[in-house]
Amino acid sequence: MSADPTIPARENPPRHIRLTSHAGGYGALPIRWAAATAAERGPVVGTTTNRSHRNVIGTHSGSYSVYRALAVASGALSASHKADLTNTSPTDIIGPYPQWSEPGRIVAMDPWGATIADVFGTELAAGYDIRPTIAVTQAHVILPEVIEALQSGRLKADGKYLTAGGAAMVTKVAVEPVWFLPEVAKRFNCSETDLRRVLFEETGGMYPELVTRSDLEVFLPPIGGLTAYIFGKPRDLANPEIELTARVHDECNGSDVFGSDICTCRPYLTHAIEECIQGAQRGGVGLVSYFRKEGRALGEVTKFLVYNARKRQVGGDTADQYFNRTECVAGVQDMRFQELMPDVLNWLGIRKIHRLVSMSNMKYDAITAAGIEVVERVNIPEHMIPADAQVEMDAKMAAGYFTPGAVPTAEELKKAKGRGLDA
């Protein structure tokens, strides 16, 4: 029975389970990974409406593929649905960029992912289903923090970057991951063959094809993508001329979203949109590279455990046992791995960030390494810093985080200075 009466039930439903462990199926484009023009390159077919034509392992949408797939088995949706993308395009084009051929220079991401109906015109037309990993589009933005930040005069409305109502004028892209397995490894110093069997094991067995197709090399991981705002016109990212204002963010759902106190994730999300709304009104451009990593890509589950334990223990929240805590609960203390961050910034064009808002050694050491110039660093103001967030701002900066102050010393790193539960 379909779930929606006005969508019919699926016909003739497979009786068979199909498991890829052979050779390429019949019609399967290659991709050419780094190659000088899109023709050179090939599309990434990740649908399932013509399975001969797969030449990836896995398919797209990330982590929202199981939502289709109940949608699918509902009734709700049929599995031979092709996307209609009439008027999709892109509302503002990027690139292509010398980085999208440079051997290493971007792994996670298909740089051509925005623009297939203008690159694979061709193939569209014979019959392949190729969907776009990256959309592009314009949206005004209204944070109560930028509202407030005009009320008090520290940001002056100009109509063209930011309305007299508060709202910031942006372009932003969402984009899918889309690995290139080879190159991965590298990033991780490991090898292709490790890669592919960890990948195997860790997701229970997802996807046969890592272990038993080494012929596909590309990979759309069931994870979640990134979104860049751009505050300016997006091809000035793109010249280091001009002034480049960007902050690389994780995802924090309890604090980006619902203003949670215990870290420091909304105020220095918010101050960097503030800082770069400020750089394109100078003439210089922003961005903002928000990555779905929650809970130092730990998730949320193991996050809130570890608020548990920090607050429970013996001498209460401090700084001290910050990261030990995490270490305890999770085996590790971050699993963010910023070795694919710079992709996007690669994408983007970008050879040189004037001003970068973090204090993430991990994220500067990552982007200088993919060759990206970082001139300056921006902290966060301290009177943005919430009282029960100065555990973690103590230990990070104990840790050789980027401060321009004073590093607490070890007794007062063991001064209980977060709430209690009860509290």
Contents of the next structure:
2 protein chains.
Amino acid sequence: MSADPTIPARENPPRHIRLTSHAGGYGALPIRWAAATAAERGPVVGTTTNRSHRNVIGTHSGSYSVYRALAVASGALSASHKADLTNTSPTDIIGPYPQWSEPGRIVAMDPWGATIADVFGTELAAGYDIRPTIAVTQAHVILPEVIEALQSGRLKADGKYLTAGGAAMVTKVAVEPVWFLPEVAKRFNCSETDLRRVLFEETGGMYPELVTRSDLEVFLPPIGGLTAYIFGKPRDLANPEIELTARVHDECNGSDVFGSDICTCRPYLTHAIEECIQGAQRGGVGLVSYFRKEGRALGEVTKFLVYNARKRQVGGDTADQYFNRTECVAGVQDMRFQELMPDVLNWLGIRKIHRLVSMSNMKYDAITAAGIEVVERVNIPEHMIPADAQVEMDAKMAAGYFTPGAVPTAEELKKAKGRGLDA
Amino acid sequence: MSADPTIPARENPPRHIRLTSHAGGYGALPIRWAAATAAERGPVVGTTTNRSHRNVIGTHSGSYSVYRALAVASGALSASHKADLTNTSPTDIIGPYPQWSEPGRIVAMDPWGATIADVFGTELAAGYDIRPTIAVTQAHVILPEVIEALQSGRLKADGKYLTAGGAAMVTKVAVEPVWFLPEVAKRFNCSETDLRRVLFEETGGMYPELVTRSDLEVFLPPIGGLTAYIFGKPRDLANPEIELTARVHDECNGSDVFGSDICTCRPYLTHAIEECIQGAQRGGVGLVSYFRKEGRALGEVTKFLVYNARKRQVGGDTADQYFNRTECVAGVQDMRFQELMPDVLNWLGIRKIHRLVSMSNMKYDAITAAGIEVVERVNIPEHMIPADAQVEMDAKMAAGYFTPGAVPTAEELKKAKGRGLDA
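Same protein, different condition: the form predicted on its own was shown, now please give the form predicted in complex with a further copy of the same chain.
Once more the chain from above appears, this time first in line as the rest of the complex follows.
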């Protein structure tokens, strides 16, 4: 189709942009997921300013669209604000990599989401409000645990990857979720129709378009995304000859920020960062990908309810009841679903992880199922496990998590190792 | 109305529960926000299993309802699962306090959300699927910065609030948002109709009930909530005679977890925790309330875009352009809107904060507007400010943030104090 002379010039895109009413309103551009080039794929348009341009369900910024609404309601923000993206482009080029157009490899993020100003310049000039769903910047990160490792000699400063003051130099990448529903359904072994219906019903009726607009195949869910921290050169991630140390970490605010001793989350994270720095220093590259999935994606209210049930049950806090207590409250042991997690690894071009700093069999299975080789699995050193977190470690090893040592016996799992309440 | 004999017995509530079709489907219970007792207020029912019982827009667990949908879609979770809440009740009693029924005092959380098993036992027995929106537990939190303070003598272990190993004993409370729309609108000085319309439009059409069901006045938004960490006895928070040290902290994953040196977030948080522990040890009580508002509630993608724009602008990263760069990208300088923040303080019964560990004038203004007295404001010690974060500090002081020292001059604000990229 050629441009339509009956619509105002401002919204009248140049001829080579295909107008279609298939994927949204009049003037909406089609999305051909996993197409070989950005031009063929087309931009993801989740704008709230020109409804006819929208070609997705939902909008940008995940949950924070609710805060944007408050900004507009209070009069602080104009609903028609257009982002000025001057100087915001990525500090490092990521891809494109072959995985970006391999069918089914990347289904939960937009591989072109970081470079929209470059690859969709024509559409932007034509008035389409296209927003980045990925941002790439550089940072110095200073963790007390890294400073301690420097002081105790486990890490050495080199002024390149790690300063004498304990700052690690990183490239960091924030990614918002962009789901291509037909392929997301395949990851969960269900039909797209069922996925859409359940997403609608289990959220209490969020986005009726999920069930009424099967022509809109891309969904921007209002959930947290992920942040990838890269130690070393980002392009080295895609070279399987260069040693890659990696951890995929799921958020745990209580430990990651506040250092709660009931789990191993922050110790595992800081151990992985130490391994990543060492890896970069011996000529490799390191990656920590941090996923916003608080409390096994059950949220913190459910997590705290489970803590109370564990501590109060008859017999005390034991490994053999560890997963049961979560299942009683939440109906499942875990809701993190690692099925979508490997997308960011494929987006970064990764083919091989030499050292995977994780014991999770679910993460390992998802990564290898996504076509990425894992050479070695690195577990947390014994001395980094807080006493109260031994219940979690025993339960996980018994359930199939990787351990280079002995799996706890049934007898062992029955021992109350967790602290009681008021202790 | 009496119970209806034509509906099945399981869903047939006892006589004293008032059936109404006003606030939802047939069998839905009314919500009388800010009523004096739980019985008069009625439960918040956001279940997805029995639609006719629903009396709210949205559902429980915030964003994580999307993950629950994935659990159901994949077959891992039964859509009809009911939570077994055995042993999950709060470890500490909070309230009820007079603020719970003062009109307009608490509008963004459910004061009865922690004790549903006690206060809505009849309704639960009658088959209503009522879920906690608040959970209260106890924890030992171990921060490297606290261990350092112990080693350097700034903190002393007492075995009660702080162990020799550096573990602080806390009560912690997770809270999911529950918004009473008529009063939320008042906080933002807009009409309820406008708030509902904008919430619908700016989220790309989330929950049409916002505009079609004015009879449903309570909204469970799919956003992150908050976690309150209490150092000392929770009931002491409500006693204005007992010294209260408090910080209200907005999430910043890059600093809080990874220690990025571009801002003061984690240093301010750990400084506040140190102050809270000291406060508890001298007979007072401490509170840190952690709000999930990443990147000024703009999300991390926007935050990283702004970082790049700051570092690359002509003249370098200067305080006088600090807020402008955010406004260019996001349309506002800040989207956190402290208007709803004080609710948790009123829920905890707080009347007076003796030491507020914050420089933010927006937080201070919101707290005092919520009827809470602030005696003293405590700023972050100079030596805790990372070099690259001086831009932020200068810009904030110039914009009206509290400082006991001199406000930077216009000349000072023009100096490039932030590090460039690739440095």
